[in-house]
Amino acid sequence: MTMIDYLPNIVFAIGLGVAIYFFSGNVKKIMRNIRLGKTVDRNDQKAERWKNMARIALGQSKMVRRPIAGFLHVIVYVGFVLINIELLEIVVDGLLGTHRVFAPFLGDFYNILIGSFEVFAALVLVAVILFWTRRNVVRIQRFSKAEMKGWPKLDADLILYFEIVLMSLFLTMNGADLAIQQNFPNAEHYQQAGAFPVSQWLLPWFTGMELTTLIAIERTAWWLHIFGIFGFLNYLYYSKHLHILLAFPNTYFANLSPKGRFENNASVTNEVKLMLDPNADPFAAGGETEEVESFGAAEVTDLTQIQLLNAYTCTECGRCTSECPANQTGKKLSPRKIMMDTRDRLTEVGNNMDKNNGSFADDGKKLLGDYITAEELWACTSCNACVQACPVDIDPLSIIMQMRQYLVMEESKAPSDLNNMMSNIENNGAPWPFNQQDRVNWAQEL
């Protein structure tokens, strides 16, 4: 064989390499971001955390709450991991210029398999098709929120369309194959294998071709269909769709507490114990200039690493939203709003830094005040309806709870309410504004 013979696998080789490339590149991105946030120990009951991701992440138990979308989710979930399966024989048959590799040592197993990955190909086209009419005809309102304008709105699409044009073109790819060896049994390169019960109704499409417009459009399809995939891989990182790789990490790192309970501020803590012992000296760590560390959060590098996870993972599928009461009373609040920001403002980040040589140069901003504004965190009523809806067990609450802490500890600012509350705790010993000595008053009568 001569160089020119072996020209669609080094074409091959070098594509999947430049997404392997690219792909790593911007999986380094992310574990980059992520570790800007504060470390937390989340390594506590494994045994525990391994059933949540297995029970939430891989078997999709919060997802089917909501039966139809969540049906036709499983539907999309289990077509893409066992499609992919055939993915592996596409890169060994594109490496090694073979065709149909595993065929001779599959036997009959063959046939069931490329015949399921057939069946799944067209249920997940008949799913991807009602997810859009859902999205863009019948327009449910969690789809039509300000936040899902733009971009957001844009990239829901856009996969969308990556998974029609995907499951068509492996269909296409396989209907073409079948022709070629039904009409051409002794075709170079292609043998007897497969199962097309689906891809089979399109044979009417190929008759009266000849072999080699037979072999031009099953190679394109395949070529369109592989390099598609390796297009798509490198598209997550700018798509809500990350969370096809991190809700397994990100329910498995998922806060296993009571809903409802919360963790001490260490920060106050450490202040309290100070006050409370008269030996302590507040400067015997390093002296005056040591840095005081802040209380609640104010910029992403404020937040936890798992707490910059959840916001890489949020799907934007806006449960969190929808269960929102402040939200539903027309409140300025959004919990999808909150990851949606929190990865915004770290992704920008991420990119300042890349521009500065791995340093970051002030831009003027931050997560409080340039993306979540004070209003939209006091109308949250920290219910956990956000908390118990989202399908990947993404957190707002606690986002929500620290960028409160820093207004109020921070910059002492908090609605008018919640000060003279605060102010008659610390004058009466109650949130009521009546004397000590008055509190029983209200009892001399009964």
The other form holds:
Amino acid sequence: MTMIDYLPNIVFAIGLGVAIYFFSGNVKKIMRNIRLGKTVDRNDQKAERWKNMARIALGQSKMVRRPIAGFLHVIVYVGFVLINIELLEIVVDGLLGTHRVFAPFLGDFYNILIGSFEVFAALVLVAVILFWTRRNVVRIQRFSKAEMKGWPKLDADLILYFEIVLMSLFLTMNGADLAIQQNFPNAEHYQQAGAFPVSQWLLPWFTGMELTTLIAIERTAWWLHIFGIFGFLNYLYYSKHLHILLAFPNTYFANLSPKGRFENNASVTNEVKLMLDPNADPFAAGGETEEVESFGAAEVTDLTQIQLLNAYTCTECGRCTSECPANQTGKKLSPRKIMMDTRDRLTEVGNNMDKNNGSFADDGKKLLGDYITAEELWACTSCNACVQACPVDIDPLSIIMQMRQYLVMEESKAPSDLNNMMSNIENNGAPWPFNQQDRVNWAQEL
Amino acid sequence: MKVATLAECLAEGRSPEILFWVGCAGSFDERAKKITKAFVKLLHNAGVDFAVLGAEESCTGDPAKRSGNEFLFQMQAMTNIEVMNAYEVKKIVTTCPHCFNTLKNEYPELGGNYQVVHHTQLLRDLLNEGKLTIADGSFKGKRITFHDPCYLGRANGVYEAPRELIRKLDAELVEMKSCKSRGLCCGAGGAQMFKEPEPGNKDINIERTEQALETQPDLIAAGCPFCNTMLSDGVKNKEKEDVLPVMDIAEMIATAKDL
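I've shown you the form predicted alone. Could you give me the structure of the form predicted in complex with its partner chain?
Complete assembly follows, chain above in first position.
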């Protein structure tokens, strides 16, 4: 054999190498960006965390709370996972120059595998077309909110087109293979292997075709399919689609405490303790050398790594926003937008660092103000509907609360009504201007 | 009927089993005070050994924390914890889900460790233990819809205690289209109670009231003084206040018992 015979193997290996190279570069970027956040200890309750991941990410338990979208999503999800097994064979074939390399080892089981991949490919195709219809024909409200205009809309559609094309290529390649197996049983390089419950219906397209034509169709579909997957893998970083990977760590590191328990800010605790302790020495050692920390969050770097992971995990399904009482009544707040803004700003900060040798050059922008406005934050009722609705346990509420902290404690920018309420608490121990001594007056009315 | 304060109990050398945390709404708000009184009547009726803090009670800090004033929240929390720890408080019951949540979830880290229950949980337990009986009568067969308070339901997973009580009243419990973990907020949470809503096309309490009206109820049951206010306002907005009462579950049980 000459060099030229190995050309396909070489092209394949280069394609695979390039795909993995860029993908791992993207993964590194994501990790680096997430690490810009504050560390938070979520390594407790390991058993409970694995269970949470198994139930919610692997088992899709929150996904199916909306039965139609949930059912369709389970199909695409199971299809995706199963077809990845076929991907393994395609990669081995590509590298070794073999064709259906697993078939001789697996015998009849191989037929079952290929047969079920075909069924799933067809089901995925149907599900994805229905998804597209929901977005573009039925126009379900949560897919057409303000934050979904432009790129997010195109991104969502592109992902669906990608999947339609990939599934179609997979079935075309199988159909052409079947035609070769039936019409040219002695064709070099091809073998009698696989069951084709779906692509057999494509056979009429291939009747009367020469072997060379069939091979050309089969090979073209095969190459486009695998290079399409390489492309899709590297599209992930630029899209909202990272949830297929990040849903797993995101549910593992999710908040397991009751949803009503909001983090107590530890730096505040120290100050309050000093204030309440008459014996405390405010000039005690360490007090002045400590780094001055700001309260709450105004920038992605003020958020925790979990919150930044949340942002990358969000796939913009909008269930949070559709359950949000503020959004339902026409307020500007959309929990999904909080997550999208956080992700977009984080990406911007990351790109800025890449351009400036790893350090951030001030661009005069901040997450709070330039992306998320005070009006959005003050519309929140802290009801946790968004957190409950998220199929992958994202917590937009914690970001909202931290930003309110910044507005109030760093900038004294609370709405005036709230300032009144807070000064009442300070002066009277109640949010209204009543005298604390009158607290038990109701008992005289018994 | 006399309600003792923990200070009085201490002077008498008694340490009551339960602290009834009344909350600011329950102490000062005219509507919420009725809930407080109804609940106290039930506690007396069931022979519960309880006391209140009276003038020593102060806001838990919940609205300050949800407004972003962590400093004021922790000042309130630590002051309250100091008072309660001095009285060696072990168990707290409260009629306000916001107080309930804050005391239960946010105080432990600051040194306040208590067993905290919502009044619907305590009432259910009293019923199960046979200490409290529910008289049938006034609510029998009535269509009642229950509005889940966010800080009781989603925040702490308590959905069943209030519903069990409504069923015990022989009433017909009808659920709104958003209920339990998908219950729609009344619009008061996150300190919204104390400010004007942000610009929008509707007030949240109106939206929620409309959901309640869809069930064609004879009564809207609530388990939170703030939800109660928001829904009462919603019902007034729909000009139905004469035919559609909004009542706390404690008030319903007290009414049924003619207390």
